[in-house]
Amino acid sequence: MKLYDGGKIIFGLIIFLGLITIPFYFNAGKAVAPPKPKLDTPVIQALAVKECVKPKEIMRAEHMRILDDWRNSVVREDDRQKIVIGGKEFTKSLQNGCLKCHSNKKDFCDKCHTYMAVNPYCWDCHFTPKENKS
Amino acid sequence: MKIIFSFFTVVLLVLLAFLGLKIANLYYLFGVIIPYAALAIFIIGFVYRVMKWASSPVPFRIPTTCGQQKSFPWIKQNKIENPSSTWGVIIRMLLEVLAFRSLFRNTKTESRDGKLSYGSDKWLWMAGLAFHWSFLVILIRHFRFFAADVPSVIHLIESLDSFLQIGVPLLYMTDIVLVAAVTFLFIRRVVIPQVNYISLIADYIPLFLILGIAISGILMRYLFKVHLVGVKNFAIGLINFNPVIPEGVGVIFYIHLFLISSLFAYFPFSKLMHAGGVFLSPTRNLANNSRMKRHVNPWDYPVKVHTYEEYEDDFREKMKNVGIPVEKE
């Protein structure tokens, strides 16, 4: 096959292929282990049944929506009543709810968020629990 | 008819993925085999199409120009719209590829008070630009699913895209822009009679396919949440050629993936090849230098010619006899 301006066109094609295959070589040589959020906080250890607000599968995917609902209900509707889910009471709060049990934010929330490259802006205002471990 | 056919083709694809997973449990097929196959078709098909274009000669300069060409030194040349040098062409191409310069000239012809009048029509340009740029941003943002350490550029793009901080998860502006722009491009095809008349199935299918991809992605992000950590494991498994099927990732993810695979596989066969084609458009990428350089047609074959000198040699005596002047005695 005779090419016209073949040099330029092949150069362009190589750049194109190099760009679209970035995902394949970007991680080369790096081990990528999925995060294992730790549950070994004092409050969770003391629980009789180790359950979150909702079943684990739902929490994994939808925890931000629960937080959003709670926030709207407290901040916008001024409803600070505790919420009852599955017979258990929860404080509708970030610091005093989720983080009471998950007091190991760095080993829990951040583990997943760093892996997924999400950076919730909540901590611009809300306090994070004091932790020794980094 | 063409619209209905295209629409139901995409609906069929969604149903195929849905039933394939819900009833037949074909996770490996839809999650691993089809994406790999689609990527292979995309790459091979793309390279093949470009090489095929590269093998056609473009012997003559056919740029469509719209400015003063290089002439006397005291006439100002429009160096970008009518380039005579490689740099002019590069700038012209950059404007074309990044800003859709030629669509900016899109005009509308109307009959007003019985007179034909032309007006500028920027809507197509605007929607096209909005669509392509948001698509690019969305594509780049997806890199976070493939990278172990996500580069800070991706974080930057992501935080700019979500800086309105609406809702949780944060609303991305490009999601809205993309859907709005594709919807506009679709409506335009339906509503404008001339455009409708020349629209084919091949024009509607990409629109519906992209709309389907966008909608399934948006639903997945904002409504039917999936276990994203699982999705990332899956993506990293795919690019390391060590596929794992994650647990607890909803069927909506596979629908999204299948529509994307369809788009990739369809790409080399479709008008979407304009992504590569724009760079190879002879009406854009050639310098208008016909008056400075001789361009020889490579198709020319040696033509047998009989010059005037040879003719005179053949008939010199006869010409002299009847008094026709000859050049050589």
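Numbering follows the first chain given and starts at 1. Since the structure is predicted, the reported quantities are computational estimates derived from the model, not experimental observations. For the two forms, the rigid core is made up of the largest set of C-alpha atoms that agree within 1.5 Å on superposition. Compared with the form predicted on its own:
- Once the rigid core is used as the reference frame, the Cα position of residue 114 differs between these two forms by less than 2 Å.
- For residue 123, the Cα coordinates differ by under 2 angstroms between these two forms after the core has been superposed.
- With the core held fixed, the Cα of residue 31 is displaced between these two forms by 2 Å or more.
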The other form holds:
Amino acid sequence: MKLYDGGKIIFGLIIFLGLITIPFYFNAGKAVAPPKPKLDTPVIQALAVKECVKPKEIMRAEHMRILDDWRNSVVREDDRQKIVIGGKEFTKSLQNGCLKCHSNKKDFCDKCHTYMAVNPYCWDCHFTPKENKS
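Just the form predicted in complex with the partner chain so far, so send over the form predicted on its own.
Partners and other molecules omitted; one chain follows.
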């Protein structure tokens, strides 16, 4: 089999590969470190033992699954019982539970969600909390 216009085909392939790899060249070496959520809210600072519902590593990885489970049990099953972990009671609620301590949505939630390029749907139902300007 004879390759007609082989030079044009090879040239076209080189141009195609060059265009496809442009995003990799522009982003080379531009890795950004993940943000660290700020835990300096007045409620957290006042706690003697700074504990959440689960350990920090689990909360970072699975908080959305936990919130989804809470939502399903409260909204769909009408299970509003508090969760007792380590002798402490926690309310199954984003606004009355999580945001009591983590009241800095902009520095706590939004930075990580922006970094991960996720758009949570929490605020489709919940009111966006008003933050104290400090």
